[in-house]
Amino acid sequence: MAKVAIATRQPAHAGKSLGGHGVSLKVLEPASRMSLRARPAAVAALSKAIGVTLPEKPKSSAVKAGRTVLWLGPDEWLVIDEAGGDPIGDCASVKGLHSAVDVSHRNVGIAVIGPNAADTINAGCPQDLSLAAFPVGAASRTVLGKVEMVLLRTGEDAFRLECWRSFSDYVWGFLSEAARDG
């Protein structure tokens, strides 16, 4: 009998971290991620299905039981599940018009933490990251250098940055240089 080769996807930059100059960078553990698009009529049913009320205001997010939902547009959310749940499966029985796409392997999450976290990100991001303009819980799709990213403020001096796996080398290098220059 012939042996069957099994491919195992390795997390990008698994375990990478960097610290110093008032900021630390850490590649986050793999998580389930879902790109969710829905019409307003389906929002309540989807919120119930995933166990988190879908935020409906710009720059907002919601967190419950290891699941974070970031508002990206009037009908678009990024759902991140770090508790081992299955957000796609949770949406399967919702009858309202929606699109739920698993993007778990597309993204890499990077934590940027410390008193110089905002300055490190602002080295390549035009977003105003002052607490007044971008408070804890704020989320937006923006850029870092020449890469699109999704940014979530998780604490006064803490951010979660989500970028596509294919751009993660660039993002890690950019943040590392910015952290060293801080």
The other form holds:
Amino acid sequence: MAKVAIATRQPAHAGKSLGGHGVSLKVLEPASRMSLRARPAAVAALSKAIGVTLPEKPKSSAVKAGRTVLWLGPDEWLVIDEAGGDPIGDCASVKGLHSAVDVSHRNVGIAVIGPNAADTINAGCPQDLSLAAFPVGAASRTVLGKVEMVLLRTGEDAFRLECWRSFSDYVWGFLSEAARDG
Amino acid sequence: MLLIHCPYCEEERPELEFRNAGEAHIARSTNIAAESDEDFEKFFFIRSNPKGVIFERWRHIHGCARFFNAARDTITDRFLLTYKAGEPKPDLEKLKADGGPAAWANRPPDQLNEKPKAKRSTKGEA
Ligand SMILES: [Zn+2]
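Moving from the form predicted on its own, what structure would you give for the form predicted in complex with its partner chain?
Expanding to the full complex; the earlier chain stays at the top.
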């Protein structure tokens, strides 16, 4: 009888963490991620199916029961599910025209936490990360050094940074250096 | 660094998030196969390249990813106005008359998100 080969997925930088001056970095656990595109007509039905009202305000996010929806553009959202759910499956029954693409393993999530978190990110991100301009819950696609990232403020001193897996070496290195400079 | 107002994000964002996408308001022929070579050349290659105000397409590529249009002064690099794709070309004369710090780059941080004040009517004033 043939043996069943089971491939184990090894997330990039799994389990890495680093403590700096007033900031700590931690590579986050794998999560389900969905890139969602939809016109206004389908937004209500998709919100219902996902269980989170899709935010329509620029630079905002919504969170409910381990599922975070980030506004990326007028018809584009990033859904991150950390509760083991299946956002793609949830959207399958929605009739309205939309595009739901599983990008779970495209991204690596990194938590940047501590009083120097904003300064550490600002080492490579030109956005104003003051609490007034980028309050808790604010979310935006933007840049870090030479690469694109998605940034979510999860607390006054806490950010979740999402970058493409192939950029994660660069991002981890960049943040580590910035954290040391703190 | 220039701060560019994205009409979709409804705020100013750093220029590193944007990419220029050439001159705006260049209409593609609805029957391009019937275009003469001369007309196609005009459409495809010839750009106004003015010294002064130019209308350009920009893309907030590392932000909301939208294309939008902007009126920019090629001498000062000042953005006079940005507006959503599909909206009509603004009146150049009116833009010149309004002038003002449209890029808002020198405003204090707490005023960065203020909308420009409507031009006051000068009718009846001495
Ligand atoms: Zn934008």
